[in-house]
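Next up: just one chain, as structure tokens, the form predicted alone.
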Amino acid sequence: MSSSGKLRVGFIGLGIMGQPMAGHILAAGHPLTVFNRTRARTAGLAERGATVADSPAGVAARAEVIVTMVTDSPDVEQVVAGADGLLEAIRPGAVVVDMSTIAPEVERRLDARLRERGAALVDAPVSGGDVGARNATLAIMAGGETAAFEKARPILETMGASITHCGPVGSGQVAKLCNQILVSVTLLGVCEALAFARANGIDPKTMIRAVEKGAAGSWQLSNLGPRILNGDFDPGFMVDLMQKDLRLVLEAAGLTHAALPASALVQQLFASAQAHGQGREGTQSLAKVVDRLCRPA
């Protein structure tokens, strides 16, 4: 604890979501040490009082709770166990909170490595996108030992409006992958409904108004439906990142022999979006794939 009674926190990964998330921790009064591979992205937080470290190990040397927010399983493994990684300087009693979306098995393996050093891991992936990150309204799904989760909770509360402890290490990632199944398959339904309405002579905007307050209502319909109709394909969450998450879903499903035909289908349709150069567009670009399928040759 710092002299103010606040946890000393580290944050690694200052991308679109990491920047505002780290900012909320700093605004809550926690002494903050940050690291990012592109050092320029640390400048704004440094101006607000954050300390900038030269490596993940430098963050670990100064922090009791260390948040990681990077892209994929190999990135988290490098941050934790690679050269100049957290394991080289982690303090006994420290908690690593991985808020990336990665494979559950990787979280379990890294937790075992951290426990050899007297530390622990909480996997705490999020839903809510860049808007949730900016507004501190993220839904956070956490896995880990209860004591580690409770130590991390005050930091999670600075970033999220909904925090659920889902079970042991890896459980947060499983819950997040369930989230990605739901949002991607639901989005496909939205895209098909828009195409069907248009093909059958109903204004798609009218269709949305008619059904969104009933049983068919969803966040995807009310938020992404209008963006599709307005031709707004800017990313709140990119196709490339959804494809990474669906890869994790299907890999985990293969290990447990879970049959997920809808997830496999939507993954293939997103692959078409990537093939047409739309990987960095928002996931609502799935509508372009459906439109191509509906368009006469």
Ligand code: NAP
Given for the second form:
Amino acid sequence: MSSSGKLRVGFIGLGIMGQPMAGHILAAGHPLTVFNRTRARTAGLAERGATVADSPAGVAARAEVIVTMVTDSPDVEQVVAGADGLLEAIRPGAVVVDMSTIAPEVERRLDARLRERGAALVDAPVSGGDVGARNATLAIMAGGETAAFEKARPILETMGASITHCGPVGSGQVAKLCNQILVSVTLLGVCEALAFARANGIDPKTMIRAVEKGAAGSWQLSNLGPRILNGDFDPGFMVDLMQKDLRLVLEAAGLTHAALPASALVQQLFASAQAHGQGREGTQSLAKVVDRLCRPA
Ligand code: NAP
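Would you generate the structure of this protein in the form predicted together with this ligand, following the form predicted alone above?
Now the full complex is given, and it begins with the chain already shown.
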């Protein structure tokens, strides 16, 4: 705790999500130390008063709560347990809050390593995209021991509109992967309904209006449906990132022999999108894959 009563916070991974999230922590008055692999991305936060460290270990030496927001499981492993990683300088009582979307099992493994040093991990992946990150309205799904979660809570509150403690370490990632099953499988339904409406002579815009307030209503239908019809395939959330998350879903499902046929199907259809160069488009470009299945070339 600093003399102002604020937590000393660290933040690692200043990408699309991490940059605005770290900004909210700083704006709430917490002394902030940041690290980013590409140092140039620290400039904006440094101008606003953040300290820039040379490595994750440099962050760990200064902070009691350390947020990580990097890409995939091996990246979090590197930041925590790699050379110059957090484990090299973590303080007893410190809490690492991993907000990346990664494998639940990796979070459990890293928590065990941190506990050997008297620290702990909270996994806290998010939903809400770059807009949620900018507006501090993220839905945060957390897993971890209660004391560690409570220590992290004031920091999570600077970034999120909804914070749910889902259970022990790894539970936040499980909830996030459920979120990804729901959004991707629902999106496939939306794409099929649009193609079916068009093939059967109904204006798809009218179809959306007719059904969206009833039992078939969804965020995917009301937000991505019109974007598909307007030919807007710019990313809110990229196909490549969704494929990473569906890979995590299917790998975790494999560990418990859970059969998830709809998730496997939508993952294969997104693979076709990637094969057609749509990996950096928004997930709504799944509609192009469905169109290719429905319409002659
Ligand atoms: P991004 O813009 O690509 O940023 C990734 C960040 O991680 C960058 O700062 C990158 O550093 C850093 N990084 C990656 N690998 C690293 C490594 N091995 N060591 C050190 N730093 C590393 O990605 P993002 O969109 O912010 O996403 C971050 C996480 O949030 C992902 O797990 C993603 O699935 C999840 N998420 C994203 C969204 C979204 O809408 N974008 C929504 C919900 C959840 P450099 O600057 O050096 O590349």
